[in-house]
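Listed next as structure tokens is one chain, alone, in the form predicted on its own.
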Amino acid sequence: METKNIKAFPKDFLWGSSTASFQCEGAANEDGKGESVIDRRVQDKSLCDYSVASDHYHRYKEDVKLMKECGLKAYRFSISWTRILPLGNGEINQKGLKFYDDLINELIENNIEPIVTIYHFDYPQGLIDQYGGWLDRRSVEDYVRYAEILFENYGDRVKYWLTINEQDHVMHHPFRLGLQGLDAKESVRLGFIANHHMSVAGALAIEKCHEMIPGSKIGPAACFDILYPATNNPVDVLAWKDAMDIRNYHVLDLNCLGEYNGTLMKYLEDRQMVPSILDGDIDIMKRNRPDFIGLNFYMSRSVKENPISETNKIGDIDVRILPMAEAGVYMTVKNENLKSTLWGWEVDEIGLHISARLLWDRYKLPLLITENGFGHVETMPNDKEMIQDDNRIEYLTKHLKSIKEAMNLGVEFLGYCNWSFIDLVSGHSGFSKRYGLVFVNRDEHDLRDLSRHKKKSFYWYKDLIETNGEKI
């Protein structure tokens, strides 16, 4: 629906930016941090150094200068569990501490707000050592402890919190969990034990936090793909419908309404895959109503039926970055209304508006974009030039008059975070993949000197916080 009088961003709208401890820090093996799953997918040599990645932890001063000069109002990053705990339980380690508290501090001493996400995909090797992590009741005890660890020390000067990033994703990557060699079918079928823990754990952290920390704000972050059926053919339209309860919909049901939607239910009894459920378990959730959902938005997909026959039976699952295709389910399908990323994602803002609207209208509860961003392939400027990434300024500029409209028809949303600050190692595509409004001079095995350097839409942005989004 087009609309006259668009409504202007509020003037305590959070305008940020975001990262995450394993993409940006560095550091991996320094000053006590243990070992993440991360850490240990990333020993083979192939892939891209996560272990300097963008080299913050010691440049972290310089890069809050830049988001000083930029004039964010908030940055959104992730806690390196690890860091704190090394071991995922047990000691903490005190120079992890002071690190975050280092950085905290100097973001609030440069009126930036800090957001912090508790934990973002690099779960302790360690828990999977002694239990098998999330797999394990256990897991939920040691979540809870690691939050309360991080609402004592920071609370009194964080108010932004979010529990986990991107559970959806957590579950559908055996690697987050720790698991290898696995078939789809079984990957799929504990990724939904680990999913119930997740659950839980970040029910329980949220009761914590308004416990120990009085005003703040807590929510997950959930990755939001927008599903649309590929034809109007009815059949699609049911596939789609079916495909939104259980991809899209299951983790947030769970996160803000403490419950199992029907359709998933079902999915799960079917394919005899329904996690343990504790009593106690679903009022924990019930009574621990998020304050936000944390939106990561980055494309759309398209789906259309699957049906069941003698050589695409009940459960057979292709899995990719997440799971693409099931038998009597759904299929994912190209959708040619759309360009794409050199990466094949399809760039689709009208999607972030219809995501927005589908989660207040589901949820009631207000939006904080914690990514939203695009990828591509940039090279060293040299001293005389830099980086005029039009076609990032053109994808952001595109998704915030999305959130302008979404908001004209009534959607809250607290702020948004681009995806991300400084270029960072991408989580599937190593550092050939850049999203940072700063360019970070290294590449995939070459360090090179790890120098910064503002790309032309570091200046939009400027540009755009300075006027509070007035040119949106």
Ligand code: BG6
Second form
Amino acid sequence: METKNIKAFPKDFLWGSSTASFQCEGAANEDGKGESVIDRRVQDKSLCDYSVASDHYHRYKEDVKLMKECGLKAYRFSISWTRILPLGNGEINQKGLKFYDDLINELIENNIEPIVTIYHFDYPQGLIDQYGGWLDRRSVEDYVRYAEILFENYGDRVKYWLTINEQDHVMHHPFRLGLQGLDAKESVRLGFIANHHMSVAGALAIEKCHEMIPGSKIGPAACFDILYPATNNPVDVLAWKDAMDIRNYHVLDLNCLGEYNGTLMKYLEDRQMVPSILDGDIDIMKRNRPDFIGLNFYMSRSVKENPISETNKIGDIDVRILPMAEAGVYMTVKNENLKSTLWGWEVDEIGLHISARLLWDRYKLPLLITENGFGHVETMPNDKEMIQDDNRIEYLTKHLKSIKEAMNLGVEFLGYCNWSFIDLVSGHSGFSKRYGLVFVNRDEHDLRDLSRHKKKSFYWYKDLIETNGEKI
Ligand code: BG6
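In place of the form predicted on its own, output the structure of the form predicted in complex with this ligand.
What follows is the entire complex, opening with the chain shown before.
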């Protein structure tokens, strides 16, 4: 609905920007860092050279200087688990600890609040080799020990923590679980086992964080690509409701309510996929409620019914990036009302407004936007030019407007971190898909000089922060 007198952004709103370790740091084999599942997967350099990424490991001071110039109040980054514990457990690597110690000090000296993601996709290969990683219960203890090391070493300076980035994506991407060559159905079953362990581990990390760092705030970073019913045919609306429960709410229900929702439980039972839930697990999750929800938002999707037939049987899953369709549950279809990015992501700022309200109604937790951004192809400008990324500015402006509107209707927000500060390696599309406010001079294989160049969106964001989002 149209509303009057839209509120201003709060004075302490965290205007920030995000990255993740393996996507920007590089130095994949330096200073004692151990191998992660990402390093293992990208040994084949035909994809893109991840081992250097944006070279942030060696240029972090220059990058923090740029953050300061942009006026960032917060910087969300992730810690590489295998820099701290090369095997995922066992011996601590002091050089790894020192890198983040220096980065955090640099941020604080520049009045930038560090927001730390404990684990963002780069799971230790050592734990896969020892016992199969998240599929084994021992993974819970090892994650919690790793988190404790971070709280112990950085808790005096870091107040905002994120437990796990996009647990729902980790469980649906076999390579992020260190799995290969499985059929779709089996990988979905194993994904739910991993999901349960991650949920318990995340809850225990919340408990430790609250015990060890008084006044700290911690929550999950969830991806919430909102779904819409493709038509007003009740069968499609029903498919939408099922898909929302099974695909969108299920992880946050575990993280924030300590519950397997009824739709999900029935779905798991019918497919003999209920993971082993130990006595006490539900209690651990229920008693450790997060302080906020980190929300990664990029797009919406639309779904319709997907009737069972002779050739479309329960358990049939179409795995492309995520399970996009399931026989008897739903199928994803194109939304003709929306434009897409070059990668087919349907741009939908109103979807962010709706998501924020749905999440607020269901969990009553403040939101921190931990990712939101526009991926595009951009090339190095000549000396006197600047990248004119007006499409990115438009995307970010519209999404921020949606946040303001949702705020006006009562949803609480702690801040907004766009994805990403500098260009970095995309999760799926190498270096050609750029999100940064700052251009990094390299391409997939040619590392060039990795120099940094401010895009038009950098100056737009700087101005926005200076005026506390007044122009939105
Ligand atoms: C989120 C991830 O899913 O989306 C990021 O947390 C990722 O790591 C971002 O980079 C954008 O996805 P992609 O595939 O375009 O890089």
